[in-house]
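So this first bit is one chain, no partners, the form predicted alone, shown in structure tokens.
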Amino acid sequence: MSFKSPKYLDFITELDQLKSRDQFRSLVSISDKSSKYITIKDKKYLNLSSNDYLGLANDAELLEEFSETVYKDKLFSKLGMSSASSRLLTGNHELYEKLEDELCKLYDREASLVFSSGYHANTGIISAITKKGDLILSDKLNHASIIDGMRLSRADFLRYNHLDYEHLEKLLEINHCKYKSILVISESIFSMDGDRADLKKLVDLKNKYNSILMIDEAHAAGIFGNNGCGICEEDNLIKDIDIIIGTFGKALASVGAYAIFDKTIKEYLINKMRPLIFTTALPALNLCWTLMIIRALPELKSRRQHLSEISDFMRNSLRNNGFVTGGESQIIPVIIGENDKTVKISQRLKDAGIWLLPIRPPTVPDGTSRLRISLSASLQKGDISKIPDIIKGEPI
């Protein structure tokens, strides 16, 4: 079909661009997916770029105990496939409100709410509690979904500089007093660079200048803590952290999000938070899996362990071995730099059976392309040990 709106033209002149640029991006069909593996186009590749965390996804015995309740407890029938409607419809399964009183169990905490996607939480809380005459400060790497939800809101908005916290007190001294209320943002563990937030001076400075503190947990929920609530629990702050934002859809192995936080902001959102009132709820049977999941979390140290230990190995392995990386967690940056090179050596590694995509802009800044190993507790270390040698394009 042919198009010839003046619109249309532009679009391909930016695709265009786009594959210049070794920035073009296209969808890739995955036939089948194991604890460890991809297959794509009839080819098994080991996966490095998944956000299965803890290994659960594909878990054999997880999924065996759960296909066994769902046939004899007859769920498909009962709780069918779809929730065909809104939470404050007819959406609003039981199950929903069994799976936040879990949360609320395990982080100690007064209220939770289980929303569609980490998205829509981050877009629809922060749009929902600023208004006009409010400020948002936001650390300047985190998440896109944080991004567009200060651009809904009709708060202002300033991003400081990444986990620089004297640059964050500054902006905090400098409008404290001329705006409303201030609401201070950052992730726990960031998404491209794997490294971890001062949570302890951001809750000090958050008490400091009487501002409200939003954690985003997505990258740390399962992982981090005794019970695996994140770096707001290893840390002993998670109640000194007005909203905590988790993910079901990483470490979880699940599909959707939540947040923890107190019964009057619990309250204030059903009533205000759009992506929340006019979403369709999540299928009572994802519940179901979810809820087993969370009561399942607390017994996973083990593999919280594991991972750790994996995720040392492989970062000190590229360090002795001269590349550029960083982080404190799971995700493992390694800085090429150029995207035709980054683009390069990820096709080098599928070459060598691994699926290793390459992050380029606008994910991350221009000149910072970069392989984002992204480790599960499913991989032992002798499936990630050659990693650094393929990467140099030494024989292995």
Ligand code: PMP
Second form
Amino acid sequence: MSFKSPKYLDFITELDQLKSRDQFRSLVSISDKSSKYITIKDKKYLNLSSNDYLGLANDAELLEEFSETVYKDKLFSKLGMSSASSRLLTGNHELYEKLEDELCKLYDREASLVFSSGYHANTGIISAITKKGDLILSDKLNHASIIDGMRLSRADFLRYNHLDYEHLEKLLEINHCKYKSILVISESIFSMDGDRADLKKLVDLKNKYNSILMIDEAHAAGIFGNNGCGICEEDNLIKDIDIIIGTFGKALASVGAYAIFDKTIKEYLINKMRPLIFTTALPALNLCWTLMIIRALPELKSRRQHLSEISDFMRNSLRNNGFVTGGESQIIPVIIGENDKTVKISQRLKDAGIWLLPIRPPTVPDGTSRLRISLSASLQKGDISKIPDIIKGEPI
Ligand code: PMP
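Could you switch over to the form predicted in complex with the ligand, since the one displayed so far is the form predicted alone?
Below is the whole assembly, all chains and molecules, this chain first.
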């Protein structure tokens, strides 16, 4: 059927509107990738838009170690490329149990559960553990997967102002007697601003109002804490947070996600969580790689340290050049404001061989279009030192 069919006219109009507002998105094909560079249409770019924060996804030594294991133990033929079923049927390879045991050891907690993605984890957990008569309180800048989880839930939900714990407390105070249970959700490092939640404050509030606290560490797992468990470890609060979410697709260089909690929540989710029950399990070969990364994680301190150093260097040099930036992590926003200006600067960076994509509404609030610099431990200061000049448009 032709795309010009009259029944698609509304879609075409909407797409035209997105184009006129510089908000149109499209997919680009990556033909080659290393820990620093990507190749698109035969041109190589320095990659500043990836979430491979520790630089592990294309690490030659790790890939060599993995391929030797795969070859030596004949893993390809033993494990195959598909689990061909949900975890509840025949997709639950024993590597799931090994990975979950390893996660429990790493966090020193009773239970963990692995999911197909962070999107599955957030939409599934939030909608499973909240019901009609419950309330969800969520930071205003929480990720789309958290918002979608709230939309799927039958509970009421309210959003508190970003990092505004006085506002959160007001909402808890007003509502804690009206609802059966309250779930408070925050990211630890925010995905578009790179700023950090006050987990101690959140734990104090959840204890004061007897609520459940869920923290999404997607952009902190692997990067913060002595063993790489995230901000919950750095702040010494692993045991105080009811549900800790981490994703494998970012610093942990794989795909999938996990949650850390008590055994009762694990059992409840296995029985109630639709995006766990009704989706095909991860391939065992992938679980095998993830397990290798999780076992290596505590030893990656020098990568964490280096990432922190180059992040401070980048943030300071942007500030010294008069840019509006922020955050306390490897995610460094350069707030430009208008969509068209942000797109133009991104194009200028592209011409200079740097892949740094513009982030526009609806991903971020109107008027805050930005370049989201996402650093990786595989970068050196020399790779990124010219970026402020290129953004400014000065000759290099
Ligand atoms: N939570 C946060 C905070 C995220 O930024 C993302 C992905 N960008 C997710 C969850 C979803 O994770 P995944 O990509 O594994 O679906």
